[in-house]
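One chain comes next, on its own, written out as structure tokens in the form predicted alone.
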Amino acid sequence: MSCKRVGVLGGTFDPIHNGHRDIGLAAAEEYELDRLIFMPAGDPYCKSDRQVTGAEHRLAMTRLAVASMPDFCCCSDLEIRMPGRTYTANTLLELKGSYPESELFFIAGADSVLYMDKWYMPELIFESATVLCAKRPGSDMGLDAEIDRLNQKYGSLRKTAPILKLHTREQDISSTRLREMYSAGEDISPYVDQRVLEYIKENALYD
């Protein structure tokens, strides 16, 4: 199937939760995406300060969550298959090779956008894809000014603005919080797909 507009939502997904799903589907609706790719990170350099659950488990959970989403959603193991540390710039280059005729959209939270200028090869990121910025609780401080600054700095790389806002409700849950809740014996079923929860229990991921 030809895909004119392809969105990618990456993340550690440790675990993937309903907030990830909602942001992805909101982006697909607002920006008319033909395909939405959920991509668990392989060896994320920005998470080097903590132990990340094994890639095989995070990939399995992502596949289980995506299975209940609309057919235009899929899961990719691209970053997991990449050797060494994974960088968004390299991922988008690979996707451009897989979707040469498509327009790429990279979905990111506001907390990421605030620091994106310090990421590995940010000019390559903004040249390769339009960044869709989703609000996160507590990350509004200076966000509009930073988006304006980045759009001015990298605006010559694209026909459209490098960063566009994603108009969706703020997500009040995080994977970090869910791991803490599960470890404390709290119920996380309202926040994750039931099959993901069963997988977490069966594999004792966050005990």
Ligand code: ATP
Contents of the next structure:
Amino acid sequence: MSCKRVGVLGGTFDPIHNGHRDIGLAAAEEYELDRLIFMPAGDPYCKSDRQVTGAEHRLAMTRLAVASMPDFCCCSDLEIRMPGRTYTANTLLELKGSYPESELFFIAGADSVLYMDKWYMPELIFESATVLCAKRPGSDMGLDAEIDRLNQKYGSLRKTAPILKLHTREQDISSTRLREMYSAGEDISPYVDQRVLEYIKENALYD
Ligand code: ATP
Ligand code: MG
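Output block for the form predicted together with adenosine-5'-triphosphate, input the form predicted alone:
What follows is the entire complex, opening with the chain shown before.
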């Protein structure tokens, strides 16, 4: 299938939650994406301070969540199959090879965008894809100024602005909080796909 506008949402997805689903679907609607790829990270280098759940479990949960999304959504194991650390710049280069005719969009929350200039090879990221930034509670301080700065700094790499905003409802939800809630015996079913919750239980991921 040939896709003109391909969105990628990368994350640790430990676990994938409705916030991820909603920013992805909002990006697809606002920017008319015809493919939305959820991409669990293999070895997220920025999370080396804590034990991340095994890639196979995070991939399985992402697949389960994607199964209840519309057909244009899919899950890719590209980053998990890549050896070594996960770098978005490399992922986007790979995807450019797989979708040579497409325009790529990288969907990210505000907390990620605020650090993106410190990621590996930011110029390659901004050259390869338009970043679509979703607001996130607690990450609005200095966000507009940082987006303006990045758009100035990397604007010459492309015809359109490197970063565009998503105009979607903010959601106060994070995987960290969900893991904590789950271990404390609280109900996380309003925030995750039902099958993902069953998977978490069956595999005792966050007990
Ligand atoms: P953790 O607490 O483990 O960091 P997380 O909820 O931030 O988990 P990630 O897998 O780190 O989830 O996030 C993947 C991407 O989704 C990141 O770009 C992040 O900014 C974005 N994201 C996650 N949750 C939200 C949310 N509630 N609103 C906006 N963006 C979000
Ligand atoms: Mg995060």
